[in-house]
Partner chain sequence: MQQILAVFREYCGSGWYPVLFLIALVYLLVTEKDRKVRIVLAEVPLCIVLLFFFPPFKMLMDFLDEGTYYRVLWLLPMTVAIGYAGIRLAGRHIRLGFAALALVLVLTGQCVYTNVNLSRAQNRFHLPNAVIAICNEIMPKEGEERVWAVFPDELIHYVRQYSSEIQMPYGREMLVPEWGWNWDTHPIYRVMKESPIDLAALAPLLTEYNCQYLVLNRSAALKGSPEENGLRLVSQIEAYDIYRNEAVEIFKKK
Amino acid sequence: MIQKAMGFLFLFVLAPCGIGPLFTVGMGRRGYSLIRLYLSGFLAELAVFELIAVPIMIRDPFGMDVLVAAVNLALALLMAAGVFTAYAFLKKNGGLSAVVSFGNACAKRIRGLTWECRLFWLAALAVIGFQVVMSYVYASFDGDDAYYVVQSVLADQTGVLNRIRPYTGLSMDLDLRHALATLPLFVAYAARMTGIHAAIVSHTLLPLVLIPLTYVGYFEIGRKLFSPGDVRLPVFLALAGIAQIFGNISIYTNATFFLMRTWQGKSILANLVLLVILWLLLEILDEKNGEAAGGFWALLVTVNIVSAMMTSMGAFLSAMFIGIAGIVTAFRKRNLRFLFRFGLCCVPNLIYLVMLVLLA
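Answer block, the chain by itself, in the form predicted on its own:
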């Protein structure tokens, strides 16, 4: 029980919150948000895992123990850097008095909401909470579990990284079509750290984190479309949640994947990663952010790495999305600087795709 609690606390609380300031400090005043800090830190945690897991997996078939140690060390160092960054930032901007002022401003903003707005916020939170509870109570089985979840179980229990065929249990060469998307290995890593079975991590633990984080993405997009005190913001979140609940009109909709295959890479890519990319593009292209956009650029590079972690196709799709945005922005603003910067953000995707071709 102690291992489960400590492992969960480290992976899903301390590491994201400790790493988050590395991004939010560079987002200006609107970066002072705990949910934005957590979202940034969690995505950075996934990106770090991808960067470490791929070379270890290629070079060492029995490298699970090395992978766990390397990721823990990297996360600890990034947490230390994040805590130091947050401390330096607070010290520069008034220390604890700045935290108190921020808390007072948040409380004042909440008290200033109309009764109508509060009612819709309760409705939005109820819709989101309903999905989280139902995903936990009625965890659904999917045919892809026979491959992806078994990959996680094998990596955790045998220490072998993607060299055992999940369907038969026989040895095989590295399956490059799936292996470079290391989400199943992250599940195995979470299982090793918490002592929880990898299947339970996939079906029960990850949805508790991923579903709320997806609505953080919707919330950030809503904040760009509406002001924070606007009643349309909670209405937007509530409608998005209702659309997800009643979106199971076929097995191919994003709503079906979101609530019934939450732990799969293609679901996370479509419902979280691309959503975050859309939000970051809105922030970067907002001229009011000015120099504060640096944190958003850094997070965009991080999210691109995460897209490759989810599925091999994700590296191509996210790069194409950002590339089209860069071309349109460059023509609209008559400034090739945006195209160049967006292109640099896609360098991790290019390296990933080249690696995929060379290793095939």
Second form
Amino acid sequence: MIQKAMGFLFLFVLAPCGIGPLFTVGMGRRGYSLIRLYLSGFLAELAVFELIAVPIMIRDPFGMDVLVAAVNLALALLMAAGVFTAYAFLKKNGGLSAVVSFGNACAKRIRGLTWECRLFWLAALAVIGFQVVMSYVYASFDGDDAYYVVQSVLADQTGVLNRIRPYTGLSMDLDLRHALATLPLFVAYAARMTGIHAAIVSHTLLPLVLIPLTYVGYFEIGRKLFSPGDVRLPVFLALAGIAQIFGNISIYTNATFFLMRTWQGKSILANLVLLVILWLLLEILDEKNGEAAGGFWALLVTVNIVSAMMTSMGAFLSAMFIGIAGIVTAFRKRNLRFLFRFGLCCVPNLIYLVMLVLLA
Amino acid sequence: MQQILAVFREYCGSGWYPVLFLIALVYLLVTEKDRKVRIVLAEVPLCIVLLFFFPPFKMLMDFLDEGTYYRVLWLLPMTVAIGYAGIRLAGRHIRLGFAALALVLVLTGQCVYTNVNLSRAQNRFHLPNAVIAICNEIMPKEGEERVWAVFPDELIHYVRQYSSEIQMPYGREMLVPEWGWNWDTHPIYRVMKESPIDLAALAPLLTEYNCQYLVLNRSAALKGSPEENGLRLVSQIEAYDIYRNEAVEIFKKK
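Let me have the form predicted together with its partner chain next, following on from the form predicted on its own.
Now the complete complex, all chains and molecules, led by this one.
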């Protein structure tokens, strides 16, 4: 029980919160947000895992122990860097009194909400909470779990990285087309760290984290579309929640993947990752942001690496989305600066796709 | 073009969300003045829609990853655009607007929780209790090598999600004929999918493939006696009988 609690605390609380300041400090005043700090840190944790897992998996078939140690070390170093960055930032900007005044400003903003706004917030949180509860209470059948969840179980229980045929248990060569998307190994890593069975991590634990986090993506987009304290923000969130519940119009939609295959990489790409890219585009293209948006650019690079971690075509889809945004922006602003920078952010996608073509 | 339209129709399925999105897209293209919002929520999605219906792009995507063209539609921010456009349209009548929009979303969509693939979870693994109990029953003991077992179709997906200690001579690939595996006629599966299951034909194959266990749904019709074919009933769990194939020993770890 202690291992479960400590592992969960490290992976899903301490590491994201510790790494987050590395991004939010670079976001200027827009980085003053605990939610944004957590989201950035969690995505960075996934990206770091992908960067470490791919070479280890390729070089060492029995590399699970090495992978766990290397990821822990990297996360610990990044956490230390993040905490130091936050400390230096706070020291420069008023120390503890800045934290207190930030807390007071948040409390004041909440107290200043109208009753109508509070009710809509309650409605939005109820819709989101309902989905979280349903993800725990209901199980969904998906045939792909016989591949992805089993890969996680195999890596956790045998320590072998993607060299065992999930369906049968026979040996196989490294299937790089699937293996370069290392989310199943991250699930195995989470299973190792928490001592919880990989199937429980996939089906029960991850949805409890991923569903609220996806709504953080909607929340961030809502904050760009509507002014803070605006009643329309919780209305937007509640509508987004309803659209997810009733979005099961076919087996192919983002919403169907979101609530029926929450733990699969395809679902995380179609929902969390693409929403974060959408939000980052809104932030980056916001002219008021000026040059203070370095943290947003860094997060865009990070989320591109995460997209490659989710599914083999993830890197292509996210690069395509950002590329089209770059071309449209260049055309509209008559300036190639954004296109060039968006292109630079997609370098990880390019490297990944070259690896996919050459190795797979 | 016909193929693209078919993909789009399949994506739309039984609902109207893509149509609502296209209406929202037109509304935002006509009315949105904020440049960043206009670019991200209207102009970029418009380009993606045009690209989606552009046949050479479909050929490129098929070259990269055939059968996943619908994923291009994931790039369209349908929920965000519908919600934002609807709220803007509602203007100051936000309560009325919310109620109307929520009603439209409910009536034009399909509730995910009515999906046939969803059922009440029996445990935190979100796997059937029967699978867990059967796996625990045949799991190798301390110092024993992994075991091989044959399961009925309805359990195949779940077994190895619970334990890597239980191996199967064939798995999910047998259940998806359109994958066209060249070894999709596994001799054991060929016997298992017949009704009745011919135990006299099955038992030698179990031995040939080193399978220590056979799990059968009790409702499955059998031809021949398990005992006469060297299959000893070791346990009955829910709707399943578990047989031990006495001809194959459980190996000790070296």
